[in-house]
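A single chain comes next, written as structure tokens; it is the form predicted alone.
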Amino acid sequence: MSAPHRPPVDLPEPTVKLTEGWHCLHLYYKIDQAALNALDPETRARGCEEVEHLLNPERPGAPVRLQTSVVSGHKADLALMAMDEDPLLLDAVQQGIRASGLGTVLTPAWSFVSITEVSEYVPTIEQYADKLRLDGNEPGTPAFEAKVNAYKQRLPMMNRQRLMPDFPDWPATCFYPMNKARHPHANWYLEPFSHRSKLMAEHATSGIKFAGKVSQLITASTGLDDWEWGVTLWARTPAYLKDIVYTMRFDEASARYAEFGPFYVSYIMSPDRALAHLQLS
């Protein structure tokens, strides 16, 4: 009789929690006006109190990141973005809204499930040094070493922001999903890594031009949702959202290989202001 199969001793314990990075959930709701009109005043008031409490990022047991915004256009009315190491904390917000007094009023319009990651195209310190050499910087010189040391100091902070991001205190936000193309004449996944890395470096250079204007978060959704990545943008003003998307679409990584889903533009508000703006409270 063969011995029972035992997993390697170095495997982590089974868990839904992430040990590196956070789960990310985008939720979009539409208001059912007929259902709202049918609510008695007491149920409506109670529902607003319940939803406002659920969306309070400071409440005990809230996800580590929780942001509310109101959506421009007909696709949705209310948007939520939640992040935490535990996906059940994110789901609890969704289930709490469903079970609240506004559960029949706030009807799901769209959602997106993803997790944070450090992209494989983020250069290591060694790769960054190699790029400096290829750009004509002489190894061993003070200028070369200063650039390498500066990148070495920035990299942990940049990776932490990718895995456990802080949200900027800016008013406009935009979310959209995307894929990399698999067309016969433009298949991203058949390109060698060196070529893909070069194209992504060019793409990143375009984005850097918007530092201080736009903050970007890429979350991974391959195997988790219908698209491969989700892109969340925050901007100081809505015009910057248009400017950065338009500018970066001319990069080959985008122009040849990117496929985009729906765009949801919304404006960040506190939960009480959002409910009042949507004429729910």
Ligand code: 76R
Second form
Amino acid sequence: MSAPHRPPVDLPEPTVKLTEGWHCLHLYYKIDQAALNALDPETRARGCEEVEHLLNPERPGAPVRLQTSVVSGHKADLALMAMDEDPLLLDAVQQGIRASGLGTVLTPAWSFVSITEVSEYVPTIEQYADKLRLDGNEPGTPAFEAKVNAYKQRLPMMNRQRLMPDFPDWPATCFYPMNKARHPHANWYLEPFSHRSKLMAEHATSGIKFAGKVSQLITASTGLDDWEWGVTLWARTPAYLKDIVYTMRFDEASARYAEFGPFYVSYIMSPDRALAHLQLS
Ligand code: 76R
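Having seen the form predicted alone, can you show the form predicted in complex with the ligand?
Let's see the whole complex now, leading with the same chain.
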């Protein structure tokens, strides 16, 4: 008899949870007015209560992040963004909507599945020190050490925000998926790491100029959905959404290599306000 199969020791236990970070689900719904007209008043009232409860981020069993917003334009009416270590808690929101009294009314318009990650282009402490040196900072000086130490202090917090993000308290949000091109004359995946890293550093430098105006969350979806990343932006005011995306079009990482899917702009509201705004409740 052959020996029982033993996995190599460094593999995690089989699980739907991530070894680090969270699952992320963006859901978009359209309202079917004919289905709404067909609901009896009790089902409609019950449906609103059920959906309001389901979307309450404070309810027991809610995903650790749950955001409701109202979409501008005809692509959709209602947008939900949910994150958790357990993908089934995210799916439970989707199934809860479907099974609610408003299940025939809130019809799926689009969805996007992704996970959080720390990008391979986030500089390590050594890479950060190298960059300071290249920028003309003198190693060994108190100023140099202070900068390196500040980055050392900041990095764990920054990585935590990438993997388990807090959502900013801003009213406007935009979501779109993107790829990096694989064309004969612009193939991101054939570029050496050093070149990709240089372009992403330039990209980050242009992004940092929007500190206080826009907050971004890049979630990874290669192998999970039809695009490679999801870009979630939150802005203090909607014009900053336009400003940042326009500005980044000139970064070589975007100008040469980025491909974009549909853009969904939405305004964040509490679930009860969203249902009232959508004239469901
Ligand atoms: O995570 C970090 O903040 C470190 C630097 C950084 C990385 C690694 C960074 C900074 N980004 C990174 C990775 Mn970004 N980002 C986008 C878009 O519309 C477009 O043209 C592109 C969509 C925006 C608006 C944006 C904003 N970024 C990535 C990746 C993953 C690439 C990979 O891993 O291969 C993508 C797809 C992507 C796209 N980026 C920033 C911003 C902003 C505002 C910043 C500065 C954040 C800050 O430090 O304040």
